[in-house]
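A single chain comes next, written as structure tokens; it is the form predicted alone.
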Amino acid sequence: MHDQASVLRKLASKENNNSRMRVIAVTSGKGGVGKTSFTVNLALALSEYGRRIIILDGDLGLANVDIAFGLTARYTIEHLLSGEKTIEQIMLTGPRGIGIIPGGSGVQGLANLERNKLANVIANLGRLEKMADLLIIDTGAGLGHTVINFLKSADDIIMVTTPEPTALTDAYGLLKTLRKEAGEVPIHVVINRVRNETDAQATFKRLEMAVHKFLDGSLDFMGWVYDDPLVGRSVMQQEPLGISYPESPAYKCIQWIASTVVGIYHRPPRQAGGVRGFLSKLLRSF
């Protein structure tokens, strides 16, 4: 993998690579939080505000994103990295234009490429750089390494986690990881499935209290979104939330975060170091 990183890093050093492309990994402790769903929909709702997104389904053992569009991927990443098709060829267009690249299981197939087939891939995942301002990776849920290593090499991580206790405790779980593997990397919460704000903060009050306790850490509250009878609905409509029913409350309020992270992409807390510098640091974790 050294060889990987060095081959990378030579490779992007001879561009002039200025772009503020920012990779954000959205993820939570356990499944079933609205991961998935609530990725879909910030993607769409950052449409709105007028930037270009590419979502990569990073969720190796329920890779869905392009179901929730209504979609069928006939690619996936593995035709990438065997080189049978080109980053063009792989990626699915959803409503608004955004992008999607179907992951699945061969996103693990990074850690392991050969040096020439590395440099191939490099050059189809650069190309990103000019075709969005965002790449929004949904993650698998929980500790998995391939998880771990994607968040670490995050500009950004929006971690989605509901009130329930199982949900806290696991969220809980993912931040202590978090803590000790990907320090420098901020981290955004969003409590999603909630009646009202006041339990929103409340919610938020008990995971940051026990982070700063016994982590001795601080937490962004990004926002919250409400539990909405009409996300259920549009996930069996195969159509997202901000498609079917974008007046609903909850999609109102992933609008809301939307601009949120629009303002994280203005002024981010740390340089944004695009697809390379994202890759970079994936390939150094494996």
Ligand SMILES: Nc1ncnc2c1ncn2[C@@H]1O[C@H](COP(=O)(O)OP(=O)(O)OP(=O)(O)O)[C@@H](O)[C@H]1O
The other form holds:
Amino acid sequence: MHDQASVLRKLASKENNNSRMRVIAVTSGKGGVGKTSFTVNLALALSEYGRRIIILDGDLGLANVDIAFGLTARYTIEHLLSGEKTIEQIMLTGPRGIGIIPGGSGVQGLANLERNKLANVIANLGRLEKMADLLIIDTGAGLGHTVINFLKSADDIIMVTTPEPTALTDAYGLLKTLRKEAGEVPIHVVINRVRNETDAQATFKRLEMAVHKFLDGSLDFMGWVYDDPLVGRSVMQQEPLGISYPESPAYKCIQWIASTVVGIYHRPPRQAGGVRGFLSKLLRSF
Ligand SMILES: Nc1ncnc2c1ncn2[C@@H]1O[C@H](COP(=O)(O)OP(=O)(O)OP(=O)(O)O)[C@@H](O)[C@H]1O
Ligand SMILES: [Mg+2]
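Cool, the form predicted alone is there; where's the form predicted in complex with this ligand?
All chains and molecules follow, beginning with the one already shown.
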């Protein structure tokens, strides 16, 4: 206990540098709704604004982010936690200088940090601050302990859902848990795979009505992405949509959402803590 407190104090004392990285977690209730496609293309769209982006592939299942970029991860967070590799050695570089940190099975260890690994992880992740303005975490779907720990430590949460009833039911479940566990973190909703704007608006209304009892109008509708066969094609080609089909309807939507994210970026986060703030919140979640 004493150890943990002193680590937190040390983190806090380092928090007064001025370049703070923002941490945004992308999540969903149900799996397969398009988190990874969205994350990868959001990173590309944000890089068009000159933002330096690092993606942490926080999915415990199949690692996807590297594959979406047509890259193959050699090392993962696991090698970082074991002390075998540094952050620079595990990070891949995608188009436009986007950094990709492959999570692999190390993700669980990161979200449930053991005290004896703290100093090493802090030293490594602390260096990210100089490399990028924004860390986007592609979390797994659902309500696992690891996902929740990431979500409650982030500056913002983007929750992706589709209009499908099952996706909405799971989104509802996730929002209910987040309300309890991460009440302070702003939640922005993106509706993926919509037919048109009416479909998107109606879907958000449905979600909002279901949660208004416990969320009371605080849910932010960030935007929607059209159902677009070019998304599937780019997945098959292992090249992000924003590179292969930058004029596609789906990517145009993501560019529009990126402009909103840039707006958020200009607002100070709840606790402007950067990566160290993120880690100290992660630690406090025990
Ligand atoms: N806007 C879209 N239009 C058409 N197809 C889409 C769209 N977004 C995603 N998809 C398709 O949905 C599938 C799942 O997408 P993706 O892997 O990004 O989901 P995910 O939420 O990351 O899944 P998981 O929970 O397994 O990590 C992909 O094969 C992709 O082609
Ligand atoms: Mg995924």
